[in-house]
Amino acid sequence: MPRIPLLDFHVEKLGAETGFFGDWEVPMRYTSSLKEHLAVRNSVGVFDVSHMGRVILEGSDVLDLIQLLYTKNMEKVVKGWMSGPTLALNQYARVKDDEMLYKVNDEEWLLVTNALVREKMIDYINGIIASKGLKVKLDDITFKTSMIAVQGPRAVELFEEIGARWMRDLKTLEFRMNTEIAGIKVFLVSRSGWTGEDGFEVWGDHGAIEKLIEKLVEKGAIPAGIIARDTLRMEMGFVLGGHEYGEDPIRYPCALSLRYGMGAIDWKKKGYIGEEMLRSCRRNGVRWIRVGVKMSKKSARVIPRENTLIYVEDQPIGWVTSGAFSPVLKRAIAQAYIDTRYALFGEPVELEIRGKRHKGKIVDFPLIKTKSSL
């Protein structure tokens, strides 16, 4: 099984406890996942997210490839800006992956995939390139680089403290390549993240990223692991492959049921893989819809797990896809698919956990408000 390149550094220098996520060995926590979560919400945390796939797509047909693969229209993306998240669908309008793309120039884009499907997506994209005879070269640089996410309301201030004042000028989803942070040469810096907070993501060679992490931690950044990253995404209602979506048409509803938002689907766009079935879902309507669930005060620490059944008046109406404890709300939360006939925000429900019914209510996303989302 693969491990992030700087894993030994995280264990030996930062005291990380490791585990497996998407078949990768990664830092799960350093001290307390609760502390790490709250550091991102209130100050600043640094994650090593090198398990995510990083791919270069280059060639004269690269835009044709991207337009075929994704539900978002990429024609008007400006050089030096990210676009996404967007969805790669299969022919049944189930989601293969949700991904971010970066336009370097007209013939070169960067792509970030989720860890669980990196190899699968690379094989899939290469198959499309070959079958369509497209002039595109794919270069997987996942193991050649490391990637960190520095997230939280103090992220800008922190980089200013180490001499990278220019990073304040980056707009959300804007990126720069082959630049320096505090004298450290890095491959890419973007104003982006997946926590609901302001922040940056940085790619670079392993030595450069190690030095940068050390500088950031010296200035007060809290190292944060995958457990905190998961609870942060849960508070925002962000999805995770293998939980909220996947390709199995029996296990997962149509992509429309995700209520993904963020402009991930452009209904004016035509010709992408899965479009016909996705439009059919739209015309015919969907039975299941993704919503949030917040547990009652009495059941605040009872965490719903995947596949937990949800009831109204003893009628099963849906199931949990992900559950966690929210350090901000101080109670358990979940994401779930609910029969659209019952999907009323504020509606009380019961969840059957370890043979006992616990009360909660249906809520919308995000489950909390951050300064970035206000």
Second form
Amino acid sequence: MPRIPLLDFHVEKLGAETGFFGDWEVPMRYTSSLKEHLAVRNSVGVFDVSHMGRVILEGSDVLDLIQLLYTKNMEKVVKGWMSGPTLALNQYARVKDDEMLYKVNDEEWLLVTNALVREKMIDYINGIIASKGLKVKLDDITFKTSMIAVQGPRAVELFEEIGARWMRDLKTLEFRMNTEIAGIKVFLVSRSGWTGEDGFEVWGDHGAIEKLIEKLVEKGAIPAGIIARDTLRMEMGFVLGGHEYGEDPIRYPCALSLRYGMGAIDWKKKGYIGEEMLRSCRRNGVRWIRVGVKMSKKSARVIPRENTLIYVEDQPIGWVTSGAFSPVLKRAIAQAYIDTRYALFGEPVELEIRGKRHKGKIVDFPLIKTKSSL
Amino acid sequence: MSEELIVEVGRNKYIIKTDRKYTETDEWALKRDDGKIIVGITDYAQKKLRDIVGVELPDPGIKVKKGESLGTIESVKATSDYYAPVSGKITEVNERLLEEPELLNTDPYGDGWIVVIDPEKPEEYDELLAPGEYAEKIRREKH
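Let's see the other form, the form predicted in complex with the partner chain, since the form predicted alone is already up.
What follows is the entire complex, opening with the chain shown before.
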């Protein structure tokens, strides 16, 4: 069973309680996931996200490969910048994974995959490289490096305090390689965020990342686990594979229904896997749409879990894909797919939870306003 | 202050109060002077659930059977049922929990009490687990 390389450090030095995310053993929380969540919203938190797949794609045909794989036009990505999140589709226009690419130069890109599909994606990509006879070499560096994410409105200030003032000038989606943070050599520093807050990601040798985490925590960064990470993404309406998307065309609607946003789909782009079916969804119109649900005050603490049915009057109109308690709103919230004919933001709906109807409201994403804007 | 037992399992410590009885499903039951029984969840239960964000309470006045679900506890991770340790009528519920469910985490044996039951069969209380037996149950479980 894989475990993040610095797991013992997280347990022994930072007091992490571990658990499993898929088959990966990771820090679930350190003190309280609610406190960790609020620290990221109001100050700054540090997450070890080394379970995410990190892959180097290198070779003269790398652009052809990624143009085939992703919904975004990778020709437009500038050296030293990330692509922004994008989607890898299957032929049914269902989502294999949502991923981020980094352009190092014309012939070298870095790829970050979600943890639970890393091996599947690597096999898939290698299969395409082989079948198309592309000149691309794939190197999985997931276990050779550690990766942290530092997130929150105080992230810039925190790195300044440890002497990395230059990070302030890094623009959103920009990255720098083989650099130093407070005298610690690291492989990569990028600025993005998947909590809705400002922040950075740092990749490096395990020892370097351990030292960096210690420094950041000493200056007040709160170590945060994967449970807080989940509630943070829920407030923003960010998707998670296996919940909001997946490859099965019966269980999951077309990728368009996901309303992934962030410019992930480029309609001008042609020739990627899944394009035909995605355009067909667009022409025909979508049956389902991903929306947010906010529970009523009376049911503020009743969390709609996955597969909870949603009703308008006596009509079932959709189902919950993820539910959580929002520490910021102090309300239970959910993501759901509903029939597009009922997709009226602000309208009340009912959710059937343990045989009882609970009131909620259809809302758009994000469910909260964050303090630091990207 | 009532006496306590402390069960250590790995890095974790669980408190068990010696003035009350316990269930296999991690509730505690404390007999009051008037014979009614206060019910809550144990320190072990709250540590397993962690980060409790909601509690569903039964309606006062209803009759419950031993082992029946009294309601649910929402933690960040999951929704769990809690059960009646004895049969009887619900006479009080702790409405404070509706606004402050975190009391189940911070004071499970005190302010985090959940319901009071007027027992139908007082002998059911005597059949519950003694503190030492409950400590054994915790040690037996997989950690």
